[in-house]
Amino acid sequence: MTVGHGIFILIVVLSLSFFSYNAQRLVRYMMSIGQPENRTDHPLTRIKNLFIIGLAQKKILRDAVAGPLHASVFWGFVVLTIGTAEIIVQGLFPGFTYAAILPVPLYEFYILSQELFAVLVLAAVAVLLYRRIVVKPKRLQGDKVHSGDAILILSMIGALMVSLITLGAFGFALHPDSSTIFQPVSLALSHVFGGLSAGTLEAGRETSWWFHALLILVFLNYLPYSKHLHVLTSLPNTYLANTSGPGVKGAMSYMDLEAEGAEQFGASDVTQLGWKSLLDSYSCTECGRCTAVCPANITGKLLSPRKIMINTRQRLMELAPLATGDFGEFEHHTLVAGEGGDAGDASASAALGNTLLDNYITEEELWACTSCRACVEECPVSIDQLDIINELRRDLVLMESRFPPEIQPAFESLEKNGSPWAFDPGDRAKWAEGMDIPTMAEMVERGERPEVLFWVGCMGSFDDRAKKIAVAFARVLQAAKVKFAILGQEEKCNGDPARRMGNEYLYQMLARDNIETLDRYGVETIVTNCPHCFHQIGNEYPQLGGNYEVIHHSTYIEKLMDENRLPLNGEGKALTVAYHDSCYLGRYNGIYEAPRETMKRALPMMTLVEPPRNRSKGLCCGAGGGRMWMEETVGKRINVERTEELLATGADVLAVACPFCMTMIGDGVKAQGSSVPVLDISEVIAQQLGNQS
């Protein structure tokens, strides 16, 4: 063994020490600080998402600039990590190669593999860099992002691969009869050694051999301390996401109000979250493309997903050490921070005393928030913001009762009239006056069952414009001979509002009763017209023990039509629609071709035209989240943002599949002083229908 071979093995020994301790302190911060979580289940959806999410970058790619870059690096790290490994074993183990245990064809598809991308990393890493120094996209500034660490990041990545590069070259012009065209860069660059002496080659192939080895450690170790830790967590991330199965997405945690020795609901610091949360925080990249997309930050609103994400991993790297005794650590951050003595023990004590909540991230970010879900589809690494939001929501109205004074009324309403209105309940079927709609009361006393219940929402009950939808759908449902019943004054809100503004006691109760209801009826098919009722139902309902088929209106009027069922004349005149994404149609439920496919059946001459958000990449129309009884008083409103850009689209009619975007398009296009019609896709079909219209 020479001197230089026992030096490494013991760099190596001492590295891979340190970064198991660090990978373990990390585990343990996050698991002894978080609440405990089940993430085994489902484990073919979690794979699926493992390979189409982390692997094939899906996500990243969504970015049509800085995707495929990043892409790039990481498919790169993936397939040089093998060549890596290759030198770190010839370091332990001299004269290791792959050459003496692969087939020729499969070393050479090995080697030529390493040299396209090194040089593919490296030339989007260059172009990264001059992304960060130069260009400084919007997306990358604010939220005291670590700048200056992506770029050293970046720069050591770039040295990685030219030091792979100069290691092959150094080989080549040092034996030239080894030369191969499957490295055909090293290859290239060995004839500009050529004229070196042997010495001065092996001393560049031996230096270049021991920086790449010795900096490959450097990175593994600074990880740990880096934003770049998403490098080794991202992919455990992606399968440990959040998922309740196959195409369930957006489902908020059940909350178990009865719990016996439960003393607090929500969460008010990262003791309070799941432990998933907690590696949401670990991995997070900083790249700010949720923000980018989040309609509270785009029209002026405090909110940042990412800095709620970087707010709990400060919180949580600032308290988990001495959580847990880790006590070596605690001081060396506030060494670190510039503080010693007296003032580490100061620093303990208001470390012990912070809070996630108020210390970190205020109301005011919080009740910003529509919970449209964009930030979620947009992170790359599959993050849940949303889940930390609302899990501070409830701990500020359940346990300390602070909410926006506006939304009082609405939780009132709520309460005593089972809507977010003070409606009377008697009146929820006076929009279907004269249109002979029986309630489910009523089938059964004639002893029928309906083929399908028509949930009609608190908004096609209460609001003027709404019931003008139900009442369309109704004309839709008869036209097509469905046998259908609704509930009328016994149906209540479905507690989507109060459930999304922290109330979850109020949520279950409204829940539990309309479940008592519709198993009362024995009712197996819902269709509803409001996305948040089809969500709410077909996706929570079943933590509390309601199972239904829930349909929204879109899907079913295809289905409809599918079976032609639909007498439509199949005239009209020529017109341009433009169609607005529901959040919770789209984001949260993948429907985002049945009110088009429905739209462009009835309307042969009619035109689509997509505003630059759509679909996946929609914006909201800001009532999400509660967010329709509270005022936007700081920014521009997220309703005349949205509407802005579909009227840009120069469509003669704007449609809808949402009661509640309805409400806010309607309110944006009389606010930008237009005429132009706000329609649901149901008053498009129902204006269609042959003598029914």
Second form
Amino acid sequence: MTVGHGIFILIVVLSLSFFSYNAQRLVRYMMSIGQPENRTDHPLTRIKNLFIIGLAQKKILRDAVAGPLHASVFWGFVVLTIGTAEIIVQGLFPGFTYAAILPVPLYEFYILSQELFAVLVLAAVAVLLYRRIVVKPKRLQGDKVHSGDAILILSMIGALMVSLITLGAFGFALHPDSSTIFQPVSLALSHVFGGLSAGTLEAGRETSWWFHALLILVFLNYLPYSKHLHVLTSLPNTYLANTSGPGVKGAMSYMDLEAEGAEQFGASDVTQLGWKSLLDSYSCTECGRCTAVCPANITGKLLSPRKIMINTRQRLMELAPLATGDFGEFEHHTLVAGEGGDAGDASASAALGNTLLDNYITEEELWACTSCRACVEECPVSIDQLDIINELRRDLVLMESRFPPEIQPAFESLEKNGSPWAFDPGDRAKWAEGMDIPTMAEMVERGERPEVLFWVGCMGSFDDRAKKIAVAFARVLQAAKVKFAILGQEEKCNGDPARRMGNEYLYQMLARDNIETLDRYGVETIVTNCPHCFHQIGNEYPQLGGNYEVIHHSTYIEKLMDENRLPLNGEGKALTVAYHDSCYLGRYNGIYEAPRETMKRALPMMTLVEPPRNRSKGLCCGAGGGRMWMEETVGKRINVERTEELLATGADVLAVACPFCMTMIGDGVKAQGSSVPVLDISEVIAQQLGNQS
Amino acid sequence: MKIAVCIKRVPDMDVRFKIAPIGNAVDEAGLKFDINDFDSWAVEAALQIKDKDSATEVVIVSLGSDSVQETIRKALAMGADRGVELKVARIPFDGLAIAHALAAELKGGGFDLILFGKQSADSSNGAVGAMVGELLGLPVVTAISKLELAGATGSAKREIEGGQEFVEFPLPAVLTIDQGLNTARYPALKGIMAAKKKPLDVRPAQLGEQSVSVTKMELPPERPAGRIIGEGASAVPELVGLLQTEAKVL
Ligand code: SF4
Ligand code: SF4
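Since the structure above is the form predicted on its own, I would like to see how the form predicted together with its partner chain looks, so please show that one next.
First the chain shown before, then all remaining chains and molecules of the complex.
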């Protein structure tokens, strides 16, 4: 054994030990601080996510510029790791090479892949560095992100690639007979080195090897201290995520309010979050994609979903070493945190007294969220920022009764009147007067059963504009001869506003009342024109034992058209229509085409135009997450921002498929002094109803 | 400091009322009930004193049938310490009868402050608070919209027609609370859970003699719906005509 060989073995053992120690700390912090959560169900769906979102980089590629660049680096990393393993094993067992164990064609393919990916990664890294240092895209700024960290990591990756190529080139120059066209770049470079002495070439080769091998170990050990920890955590994080299933997308977690000994509801600190939220925080690369699509952030509010993740990590790193008794000198350097702590107290007692809520994340940020889910949709490593926001809101309301004062009347009215506005529940069915629409009670009395129950929702029942949507949809149903009923006075708010505003107690009260009513009538199929009712009853009521088939009116109308039940006149003007995607219909439930499709079929001469942000990238109208009941005083109004985009398409009509979007976009149009009509898709279709034969 | 807050359970005002068949009461079917708004501000006032001085005990007293327990629990969920239900089958109309029952409960309780809402949303008598003060022989200040305490004296502000009045009074005292003093806190789930374990005593109310009763109740006359006569200048003559002949305001 040479001295160099011995030293290398020692270095490998030491660096792997240190890395394992830090990795173990990270896992221990996450599991001992976080609350238990089961993330091992449905392995097949998880493996699918791992392949599509992880390996195929589906979400990364949503960004047309950075996407392909990052995907190149990622795929390069996957391929080059095989070569890295060879180099490290070579250091431990000199003379080892894959050539000895692989058949020749496979080995040649292997060395070619190494070479090509090294060049690809090098090129991508060069462009990424240029972006970081020169272009500085907006989304990479703000929230005190660790830009220096990114530059360091990119430089390391670049240096690894360069040394990999010089390693080959010096070797070929030294032993020209070993050259192979399967390493074309190294081969070309070796000709440049041709004039050098054998000693120089040998030194060059040795230096390249040591530089490359040591840098790999340095890189590995630096990861736990860097936001680039995602290199290690993103794949496990994608596997363990629920953001693209398994389970219902976007459903808030079930909360057992009656649980024996339950004293904490929601979360005010990392100790009350699930461990997966903590793993999310390790995995955040601070790429800012989430913040760049956040309607609150775009319009100048304090909220930034990226900051939520960075703060969670910072707080975890502040608390975890203290809470788990890691007091070693080198344990003081926080892992994955770096600078930029918002609280970061030096003394242990102060740090123990901090909480994620207030010390890091303020109430103002939390209440700015519209629960639009754009951040979750965008995050390339499947982080659920909204989960943390929702848990913190729950703590604010359920534990501390802290919320914007303007939502208290909504809470009180929901409790008393079953609707967020103080209307007489007896007036719920007033919109339907004279339309000959039976209530469930009336129908049951006649000994009949409806085909579907039309769930009208509070907007459709009480809001003057939305009542017209209820009328239009009822006319569509009647034209298609659908036998339907409404609940009338027995319907209550589905509870979504209460739940999204953190008031789980009130939510469960409303939901259980509704479930009791629906089950009493044996309701099986529900149609509704409100995406919030649709999502809540269909996707979240099962948590409380309410199981119904719930259909949004867009899909239901499409079905009626498929079945040729809808008499359409086939006329209509050649209108240009811009459709605005509702978050709870689109991102929460993946329904993007049905609203568009139904309008196209009803209005064959129509031209559908799209604002730049559409479908899964659509911008929220600003009403979700209970924002409908809160004041919006900071920055630009979200509905105005969205309406401007919609009007800029030059459309004659703006179409929506949600009564809340209707209010927001309707107000936006008024604020713009525009007279472009805003119609619900059911109103567009009701206008085209033909003679009822 | 020991504070008693007397609260009443009243129907929610967002719902339209119907007169019960007997003709002198409201039909309670379909009505939602909750704490009287003025009383919730009285509870809040007591709790704000308790927030500053945690040694304060806040006792909720409510006269009514067993359904008032729900209302008392709400006040306990807001943060009051214990509750007392003075049980009756029906709340009588005669304020003095109620005041006797309350005074019997409060007497000898050692309360420094006894708070009421200035009136109830349903019967709007505004009498019981003042009557209890009288029966207990304590100073009474009604309809206050600002309250400050300093040792054994208190000062309060009252909104009066065209101005404001500042008053001082010694403790113990009986106060009735007007709008504007505060906004009542929303009970957190934590408080609702805690309230389930707080003591709530039920005692039969010792009502005083009832000498006043309601003989008849009527809904206000329905207002005729608005009429659109026309648009623009051509409608003016008819409008003027109608304002003179029908509305008789010109
Ligand atoms: S859900 Fe929407 S509003 Fe809330 S943080 Fe995410 S992107 Fe922003
Ligand atoms: S949460 Fe996801 S999208 Fe947002 S900055 Fe972190 S990694 Fe990027």
